[in-house]
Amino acid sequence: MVSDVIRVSSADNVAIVIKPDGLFEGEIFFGSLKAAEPIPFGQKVALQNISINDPVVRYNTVIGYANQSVSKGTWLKNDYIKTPPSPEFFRIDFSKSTDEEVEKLDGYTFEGYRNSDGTVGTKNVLGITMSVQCVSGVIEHVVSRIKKDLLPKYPNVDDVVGLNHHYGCGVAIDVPAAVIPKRTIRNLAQHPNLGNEVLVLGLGCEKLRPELLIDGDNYSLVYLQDPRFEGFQAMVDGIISKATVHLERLNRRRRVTCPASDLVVGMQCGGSDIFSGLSGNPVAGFAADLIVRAGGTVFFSEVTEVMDAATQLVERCANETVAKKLLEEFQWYQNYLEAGGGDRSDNPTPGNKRGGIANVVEKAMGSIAKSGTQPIVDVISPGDKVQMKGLNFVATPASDFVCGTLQLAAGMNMHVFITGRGTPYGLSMVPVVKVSSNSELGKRWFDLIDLDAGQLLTGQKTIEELGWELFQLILEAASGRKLVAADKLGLRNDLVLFNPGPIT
């Protein structure tokens, strides 16, 4: 029999009414408690006598603190919820958990694209890049008219993708934050699915040079300043004769079996409710188990939403180096927020809210779950590169966007997305497997969402089913025998530069 509410862990003193009409008032729920008061689907009710700056307890965490008595069976509200203070990160210590010894998955693969330097892709994309968002109305031009005139010419090459952004003049290029959207656009042209074939696109007097973006000899780069070119129609013949050649040897690609340990799969959540925590995410943390047993990457980011599970996340680091580095990031970016005026408090989103989150550090708890319980080997910091397999945090804001872009400049090549209030999120560089935390959004999104984790919820199928399920999707998704609902209906957002350092 399914409950009515759900409670994460025994120590805990609040729980999540999941029954989707709520709990009417006098309804007996969790054994013998009865409802004081009608209580809403996705809202917290006290299980026991809560009395003034008492802790609420969720994930056997403290979440924050009681600002007035409840009692049990009330409905705890997110205004009656005071958030504890933030972490010091300087004082949390390094203490090594025993890991226990996994059994590792063998025989999974994939059907990908081997490129030179070892690493795979799942899709088979032009890209052209720039070196300054001048030129960014001309790439969308460009990519237009390839999409229309040469692409069906070219039937092994999935899509012709523009990497605009806005950098590159205008901005202080050389001041120490600038370090990160420069590694960012330079590891985007490197990403695994344009198979070393980018074309960069420049103007010739910007501040970020092209070449700075070029490694490797499949790379073409056009300046628009280019005397050669008189008028715009010569401009754009220009680049579609450099894109033709880079076609033609896309066109030549062909999939490979590739074991699944060659997948990098960033986890990422948006648009979340209080279920993405008790559903979505879990379903995900599985699956990412079972890619890092395969022998694959994982990475989950979103520094703001994870940064007050600072604890929690030291304990599961491999080493004292990498709980360092983790440490580092976060104090870098609470420094960096803190010298814009803002602060944690600017997280959750009001829609996160009414889905059920009360504070930041509830969204954390929920958030990490994505994570799974592997040891985490490595830190990667905004727009750098993964470089060992395994379980990484890679460090992002946690704007969605913002996320999916410094996720793609880290190498991933599979993107997953939990959604529990819903957005229409969308890369057009990698698959994205859209998971929804309830069933409700589900089916009211039946052609957006991938799979409905809310099933867990219902009782229909379990964690380990539904983990099952999505790393199954996964590995067809990459293979390319699956089309996810976002490239189904074409929903690509566009890149988004992390950009800490002054425009000029």
The other form holds:
2 protein chains.
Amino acid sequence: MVSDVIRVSSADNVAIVIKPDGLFEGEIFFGSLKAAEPIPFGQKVALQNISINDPVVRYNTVIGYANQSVSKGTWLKNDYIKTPPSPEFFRIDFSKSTDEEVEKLDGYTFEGYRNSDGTVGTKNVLGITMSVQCVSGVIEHVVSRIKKDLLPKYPNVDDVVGLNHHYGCGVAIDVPAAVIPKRTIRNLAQHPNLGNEVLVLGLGCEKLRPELLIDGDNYSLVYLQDPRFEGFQAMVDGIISKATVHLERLNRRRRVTCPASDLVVGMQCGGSDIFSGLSGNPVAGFAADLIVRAGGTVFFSEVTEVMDAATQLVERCANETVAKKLLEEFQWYQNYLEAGGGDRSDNPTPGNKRGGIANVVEKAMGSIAKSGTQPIVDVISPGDKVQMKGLNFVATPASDFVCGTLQLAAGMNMHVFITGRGTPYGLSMVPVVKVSSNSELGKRWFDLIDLDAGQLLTGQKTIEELGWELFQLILEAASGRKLVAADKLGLRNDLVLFNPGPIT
Amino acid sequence: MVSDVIRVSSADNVAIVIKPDGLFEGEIFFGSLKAAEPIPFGQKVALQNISINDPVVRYNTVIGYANQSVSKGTWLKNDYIKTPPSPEFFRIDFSKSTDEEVEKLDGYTFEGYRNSDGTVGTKNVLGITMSVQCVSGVIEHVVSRIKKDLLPKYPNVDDVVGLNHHYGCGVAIDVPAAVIPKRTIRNLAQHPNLGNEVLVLGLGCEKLRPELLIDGDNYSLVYLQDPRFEGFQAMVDGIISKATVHLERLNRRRRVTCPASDLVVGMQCGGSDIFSGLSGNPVAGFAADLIVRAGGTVFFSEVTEVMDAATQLVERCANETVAKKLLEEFQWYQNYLEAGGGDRSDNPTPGNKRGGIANVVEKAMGSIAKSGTQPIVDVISPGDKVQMKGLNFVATPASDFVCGTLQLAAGMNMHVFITGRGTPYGLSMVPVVKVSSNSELGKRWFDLIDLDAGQLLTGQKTIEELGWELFQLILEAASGRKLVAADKLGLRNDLVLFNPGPIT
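Could you drop in the structure for the form predicted together with a further copy of the same chain? We only have the form predicted on its own so far.
Every component of the complex follows; first up is the chain already shown.
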């Protein structure tokens, strides 16, 4: 049965028409309601009588207040919804909406690589990091040679990855904002999939000293300017010989059964369409709740997309300290945008409105939907590492490649990427499960999409079914039993640092 | 005879020790002076008694003031030199130092690819540009497939290059500073080596519309979200089929004899040592003068490295308009640095300091040496294209990869990169002639360095001999007759945009 409308949460008093031709007058929908008038595709229909000044609830969230009374079954036009005032971050008080205990989820496991620091890898990867962009050409050469000549000898090692970036010199390395790229590089090198077996390439005269980037003992450091390297081949041989030591050790890593609580899943969307907030993101949100109930960790991000729902997010913070940290990150980002002459831009766009989005709060709620419903236990500054299990907000830009890089630095071992229009996203360091928000894309990009959440819109599957499917898919991919589309095709994004400081 | 110290100008009161073991206590040097203490290689020795607050003079320029008295023959440590105050750009008046006519240089030619717009290519390259970072994984895949399957069929095409970047979406595309990355991307696609045969990959929902990036007729535009692409392989096949059309046309390009006036040579240094300003840069400067005398174009850049020599540069501007433009670019950059909490003290690097460079003024004078002595006929804003033949200042950051990318966007068809400590620099789009400033590096990196300017320090060759050698090497490499070290090894930098605006 094809669905006619979608209600995201049982607490919602509006639903969205998804029948391609819209509802006709008198049509029975949502089981037993009757459309009082024609209501076009993508628009809101009232599921209950809503009186003037009553809250309009979607995503279990007040997205605005009715400026006129609307009867059950009629079209709740966007004009009928008073937009709540823009949140002034410093005025938002912490008030927790609910404190209900969620049912724990036991018995779910995956096969991962347990590290000595307690983190768990989902791939077994030799990482080659760098202290300065100048060495990136050499890293590229070395990575390609290791792939060709060495990897076949180490069957338990999945890949070799150059953690390329454009930092390290020719940048204002001591300005306040420089902490972000510096800690990002450091934390990327400590990613659980690299097993603390990291090779660091430096040049020898860079500003960013490689020693600042590494902790622990299991790393090698090679400077290209090392006077012992007589020419390029000697340099490459020197690097390869260090790499071999790490490959030997990595090759002895074995997957062991780990509880789902060792998952650290980063949620992100990109190339969104109007269905992203209806199908893909809510399905991801359902899976996010399952992961958190299983004791695991979920990240959501994209400050510029969610900061207009600051009030709603503050209500979901576990305590006042977290709420303050969240608002401080929003305020920092707002200042950063304003300093560059930018602002929150004209959100929502005319296209969004035609697509049924009433205001910035509703748009933000569509983005937040992928975080599920659990409390936000911590806020992670860009480039920092996760400290607490549960749902974390990682304060990153919305820019896809930057968000992914910062979620990696925070310790994500699985990534979920939801797309509606289609983005051929992929990461080298962790498996990326790509979810389409509509079946047209899911079918057309059959070899690029891992799960089609558009099946929710066509009524083929429920949100619960798809959410569980995504959760199982995450466990399978984390165990190396299921190869995600991006890994089958070898599609990889560049890592892209967030550097709000000037270059020099 | 091997020199013991080098004094650049007869007005200087310090010299640099270039005797490999340094001066020993009591050693007679510079004819008749006596070393009062051991002074290491690369460090400064006082040629006169210098009292506290006296100017320290090098390159016939005050590079700072002594913060203690130093006797003739002693080691003038960098700590003893107070950095002079930053020049106040708005106070510098235009005053032209000289207007002497230079002797024209006729009869020098190279074999290049002449384009319909009058520019000349030095390589024959298929360029694949992009409107948004999201497509970069696909470009990487396609480039590798074209290299493997198609290039062998088109023997006159040298290479295929993906013009990868991290712009196009998730960026504040309408802020004032956004003009820089946008025009850079557009002008890179118009690079003379691409022969106006450019393939543009877009996603389909990006902010930066591909149509804004291309001019003329000879381009193809492919959107990955094109509904005709059923899956990844269809997408790749679609791109390859468009690429084939361009390869066919590029394969018919032929080199023709071009005057040296068609050269557009970008000068840059990176990983500098104290000899960069003594050997490598002055040799590059000599070649720069030859190119300008032959009617060609030379770029020098690196605002942060040269702006402390603003007074000296203004004197070299061809007219007051150029001088004003130069100072406006410097002021813009200073504001940009200050807005991010940075200042000019981010330069020199720790490596520079160990190499004996005291401060940014001394570094600036050494950096400027590579521009030769001819008048600055124009100043090119970052991302803009060259308009005038002769010596141009291209206002770029000093960051090596960014400077190279912006010089490419400005239309550079040959690159000279001078290094002292050693940087394995290389570009895909144009040949890079790498010059070492000392013979130790020149010998050790025998397969990475194309010309050893350190031969000047050992007395083996004069600056004139080496300058002519570099000029001839540029003509040979521009003609495709001489393969530079970076091309032999396949060493390539990433292109890196200068984006002073915020990301979102």
